[in-house]
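Have a look below at one chain only, the form predicted on its own, in structure tokens format.
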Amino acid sequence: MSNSSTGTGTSSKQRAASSQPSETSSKRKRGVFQKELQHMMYGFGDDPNPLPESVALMEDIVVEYVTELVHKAQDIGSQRGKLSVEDFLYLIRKDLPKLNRCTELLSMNEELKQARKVFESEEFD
């Protein structure tokens, strides 16, 4: 029994149960987030140099999660004709720690933009 992952109508549970790699994992460049994930894994209590297999597994999980989140946000955004930050916030609205962290990072980003604007305007005066 062959399970091809064409990406149409397959859930993450179905792809995880399949023995074949998902469509996104077979087309993407591996190891792009290796250093960042090693640092994050160490920060969360893993060894300073985790096994390469562990890092690869974490990368696969993270990339699959982000890819699914983006696809869901695109579905929501396509109803209005554009993708926005609010689409992502809507998707994580029930996960309060993620929602709070995202809103915190978004507000810090706005503060940094304002500070840069003030700094650049002072440079020209």
Second form
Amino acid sequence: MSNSSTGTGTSSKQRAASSQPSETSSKRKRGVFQKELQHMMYGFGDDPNPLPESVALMEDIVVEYVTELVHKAQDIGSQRGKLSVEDFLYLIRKDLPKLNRCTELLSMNEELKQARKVFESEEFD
Amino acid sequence: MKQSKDPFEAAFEESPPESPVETEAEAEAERQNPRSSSSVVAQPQKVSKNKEKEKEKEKEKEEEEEEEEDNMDVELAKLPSSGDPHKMAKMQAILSQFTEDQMSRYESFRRAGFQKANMKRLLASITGTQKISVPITIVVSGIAKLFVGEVAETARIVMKERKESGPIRPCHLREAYRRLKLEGKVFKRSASRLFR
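Please show me the structure of the same protein in the form predicted together with the partner chain, now that we have looked at it in the form predicted on its own.
Once more the chain from above appears, this time first in line as the rest of the complex follows.
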């Protein structure tokens, strides 16, 4: 019980101190993704105004998920010594929606890059 | 729920069984594969339109859960390549029948995304100041967004089971997260297994 109260105590301090930029500190700024998460949760079926505590909890869940994901990717790609996209794609290989979405995003990114290249080269014509 | 499943199942073959509710799974699948192999695209549009109308009526009753189905890529349809005309046409047909509420929710769904800068910062702090390339940011943002979707949809299912309504509450999220863990969708199998 006391653990949870200290937990909330620290978190509220973090919220207050969130205006300070802290790059690699172990403290996580709260509410980093708050605005986007609100829209996202609405898009996925929540209320137009999700509860702030739900958004905060969702943020925690997502950050934890991403952390796990990155750690696993690091373990896979540790031989290369550097994180690469393939590591992530390998990790989600079993999850078809995510895999397809990622390949789609990556190919869109490539398209945009190509389009930009063409655009820039055309400028000098 | 069944009726609403049909137009999409008919039109789009892929429906990975990984999502909690089939309709949501389809929606996600369609979202992911709007342009990919379409082996079942040969559906005449009339049939799908009828089903869409049924679907629409259902929608008005159960908007929250079914919103996720309407994840066709109308915006991608404006992109030049990788356009499957059948799917795009169906998408347009479906979207034209949306109510305002559905449209705004769909719009939020399409547009919401994690900021690249924030994601980069988070990734850098996790990996410990490695340089994070742009594709990695893109991929992780995409994965995270879909994960949010899974949790939110599962939370809605939990609420439906408990017969509650209104905004999603943290208790629903926790239950949803727990269920996803049981299904193995959140890899909690920590990497420390390597060192055991």
